[in-house]
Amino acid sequence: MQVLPKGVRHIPGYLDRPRQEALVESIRDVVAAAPLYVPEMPKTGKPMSVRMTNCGSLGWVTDRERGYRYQTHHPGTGKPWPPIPDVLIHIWRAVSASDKQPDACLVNFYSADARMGLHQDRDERDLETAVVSISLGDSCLFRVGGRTRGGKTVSFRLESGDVVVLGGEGRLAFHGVDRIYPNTSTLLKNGGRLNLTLRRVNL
């Protein structure tokens, strides 16, 4: 049996069908109020390989000029973020082992050849709360290892409904996906990979 990180749980089918479902639907509401655009790196512009939006009182961005951080309206619209829906509060309550309600959350979207680097998330204020992570459609090659970069790092394949929580230990534990195994779920009418992240991000 593959040992994980301390502080990192992983809890396979979590959400059964019906309420992947039913998250899908919510956020299929989230995206129309805050269209999936495509971040860029800091500095270089490069852009980023998943499309992404976020609800919330605050949504996480990046760009060439100002890079990674916080701000409560989305960069194309100008509109301020669609709030977290119910249904994702209800699975933090249960998860999270906190009493304080996220703040943001962050919508990725992932094809077929999306990937994400290994990295932290430490650009929030409350870096002791746990980030919770929800995955849905298509199956992923999911990579975590410890506070440090270089380091030992797991690979587990995540499938739709799973769930992830990084705290105590593993709040900062370095993760990323280094991989999308198309067509294993018909959760998303055209396939790929949501993946939904749950954060507080002020103290």
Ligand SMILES: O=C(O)CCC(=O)C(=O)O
The other form holds:
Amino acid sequence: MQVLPKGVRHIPGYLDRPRQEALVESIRDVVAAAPLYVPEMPKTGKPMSVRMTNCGSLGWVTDRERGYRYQTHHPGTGKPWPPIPDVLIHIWRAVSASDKQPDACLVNFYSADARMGLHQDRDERDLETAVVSISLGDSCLFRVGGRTRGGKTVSFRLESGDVVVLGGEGRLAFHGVDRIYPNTSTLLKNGGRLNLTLRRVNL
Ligand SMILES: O=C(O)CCC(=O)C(=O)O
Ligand SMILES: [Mn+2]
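Mind sharing the form predicted in complex with the ligand? What's above is the form predicted on its own.
After this comes the whole thing, all chains and molecules, with the earlier chain placed first.
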């Protein structure tokens, strides 16, 4: 058993299959109201390999001109993001150890060749409340380290139904997704991996 950095908690199999299925259904409704789109890297405009959307009062977006930020509206439709489904609020309450509510939920969709480079979550005003991340569908290789780039990292697989909490000293841990393992889950009909990241943005 590997030792994870302080404040980083991996809860394997937190959601059983029926709860995973219910969650996918509620995310289908989110995506119907707020379609997945291709985010662009700041300055270069290079497309990210992960497709994204959000629910909650604020959504994380990025594009060439304005870079990483939170905003109240979907960049494509101009509409407010749909609300965070109750099932997600319940998970947050059970694992975040916070009395605050999440005000943002980023929905990441990874096809077989998508990945996410090592980064910190630090676009929030609140950098103390934990970040709660839920994995659905195909497995991935997740990497997490400390608060400085270039330090030691550990890698482990995230499977469908797993939850990761970055709290306390782990709140600003560098983390990323090195690869997806295609066809490792039957949860999503067309394969791929869904990640739901719940955060508290405003103080
Ligand atoms: O997909 C994941 O497990 C991590 C996603 C992530 O780190 C992010 O969206 O900031
Ligand atoms: Mn992140």
